[in-house]
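Single chain ahead, by itself, as structure tokens, in the form predicted alone.
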Amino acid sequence: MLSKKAENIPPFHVMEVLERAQELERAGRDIIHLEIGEPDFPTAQHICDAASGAIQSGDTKYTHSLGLLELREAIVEYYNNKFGLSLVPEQVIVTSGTSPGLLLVFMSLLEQGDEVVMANPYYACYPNFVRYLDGEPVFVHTREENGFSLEPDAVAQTMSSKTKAILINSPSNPTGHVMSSATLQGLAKVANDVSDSDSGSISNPVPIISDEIYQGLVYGAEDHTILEYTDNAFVLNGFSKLYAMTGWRLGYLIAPLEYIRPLQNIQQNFFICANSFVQHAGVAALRGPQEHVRKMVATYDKRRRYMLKRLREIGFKVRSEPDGAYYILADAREFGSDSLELSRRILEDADVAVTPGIDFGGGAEGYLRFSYASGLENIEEGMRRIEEFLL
């Protein structure tokens, strides 16, 4: 019989748009996609070379649990130089992509009924891990007035005794939010002064898990992260979307040195390690020439303010423009409360993919998401045919 967890554990709608837009194609039609979060650049040669390197020496078998030496060393490298920071490689473990380093966090982290703080619009994946290990997310709505800002005073108010972590991401999926140094100073603030709000009664410190999975793809936004403004914090990060990674499935988790053992046991016993050749990849990404990941961003950029004014033409509302990532959230209640709905008919009938807010929480409901992960070409002939559906 299937667990209770299982039937219960909702879908990921843009996994959803995305598998019926591919029926789609193969019946013949001519999809835009402008749903899934993937860049469309390829991987840089010189990473692809590293890989194959490795593969054609025989370096395929398992690494220490930890991840090669020479990768930890290139992650704390990248880490200290950007952001003047003094970690040391034994506090990263690399990971087969972000998510299995949140598993690890989370299983390190929660007991039954415990709470993990976060902002609604949430990355839609978020809450499920929390529930599933018997947690309990709590939600911080956003406005978008603010930027979909996670206002410290906000998280402040909703802590407790069970309080376990604050979970906060920046750049933000599906935002496009890039949180600023008074916010993470003021978050960093909040956590480690923790009261019960309920009896006053002051409790530990407890941890921020960061996701900084799309830190470098900023736009005119000051780059940070949280470990600039506190110690008592998990990074997540990795290659995915600043390389165009996606399917190397490459990561790390950094943490306190304190956690590092307990963390490394549930690594050997759930994932045993990373891949090792495309360990070996990631060195080549951090080490190896950045010119390429400078024109993408460049790219992005152009992309992003060009679908910006092609949605507002339409109109759809972007009261606060995204300065990070490659997602634009706007508001389509112009077109429709549903956005479930919404999102069914524009590529039912318009033949663009796009993601229904629904997917990233109650607060995301009404609007589309839209990624800019995609050809400029493919950008203007979507824009033109969601306007001449709706319009």
Ligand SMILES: Cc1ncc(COP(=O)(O)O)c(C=O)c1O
Contents of the next structure:
Amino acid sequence: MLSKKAENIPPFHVMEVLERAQELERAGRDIIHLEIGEPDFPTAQHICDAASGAIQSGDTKYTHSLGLLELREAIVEYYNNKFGLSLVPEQVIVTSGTSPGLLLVFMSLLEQGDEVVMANPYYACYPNFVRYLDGEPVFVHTREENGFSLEPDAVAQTMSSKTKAILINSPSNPTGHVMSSATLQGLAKVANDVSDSDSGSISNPVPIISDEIYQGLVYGAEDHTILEYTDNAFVLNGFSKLYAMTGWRLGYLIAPLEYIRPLQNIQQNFFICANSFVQHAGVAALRGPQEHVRKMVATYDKRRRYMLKRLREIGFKVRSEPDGAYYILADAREFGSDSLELSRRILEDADVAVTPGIDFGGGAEGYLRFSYASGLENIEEGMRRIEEFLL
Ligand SMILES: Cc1ncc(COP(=O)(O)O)c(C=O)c1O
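Alternative state: the form predicted in complex with the ligand, after the form predicted alone:
Okay, now the whole complex, with that chain kicking things off.
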């Protein structure tokens, strides 16, 4: 019989939208995809060459469970150079994507009933990770005018002796918001100086878990890492987004040194290591030319500005301009308050796939998430179809 946990885990709706869209395509329909959260660019040639070179030269065995030293060195070099830090490779665990990295962190931190504070709207999978490991997500109400950002004061009010971590995501999926330096600093302060609002007593500092998978995809905003503000943090990042490598499954976790050994034990038992030749591709991504990344960022920005303009013309409300990742979370209540139903109608009747806000929590109900990880021509056509359908 199925376990209760397996029975209760909800689907990832965006994948369901995608699968339904693909079903319609198989039936001969021409669907515009604005639901997908993955770059439409191919992985750069020099990265592909590094992987095939590694395969050809026989690098097809298990690696060290923490990952290739050369890759861990390249990762800390990247963070240290970009943010003026002094991380060491011993703090890094290479994983098969950010998602297994999140699992490692939650597995290492959570006991039954432990709380993880996070913003609502949130990346759809976060509460599912926490609940699967017997923790409790605690949602903090956010305001659209602030880009749905997690605000330090609001976080402080939800902290209790049960709080085990604060989870942040900047640039954010689904909002596209980039947290300011002041906000990150404020959150670090709240995490490190915890007073229990129930009893008034001071409890232990809690770590910040910072999902930085969209780092580098910023448009006019400043790029930051939580590690500029606190060492008591677990940082998740990877190659899926910035290097257009979603299918390669490569990510990493940067953790305080004292957590590395237990995290490594979990990694050895459940994952062994990340793919060997893919790790060589990761070294090439970080140490190779970056011009292709700059081009992708410039292209995303152009699409972002166009999509924002068109969505507003159609009648969607976007009250705080998203300046990161490749998403716009637009208020669609003008056209219907049930986002699942609205996205279903837009897909079935206008042949455009978009993600319902409800996938990202109650705070995004009545909203739709539009992804601009799709060519400008597709976006133009998608906007045209939606306009024709709704107006
Ligand atoms: C916020 C966020 N975190 C993590 C992931 C998963 O990334 P990865 O491909 O590294 O597992 C995604 C993918 O869409 C995401 O949007």
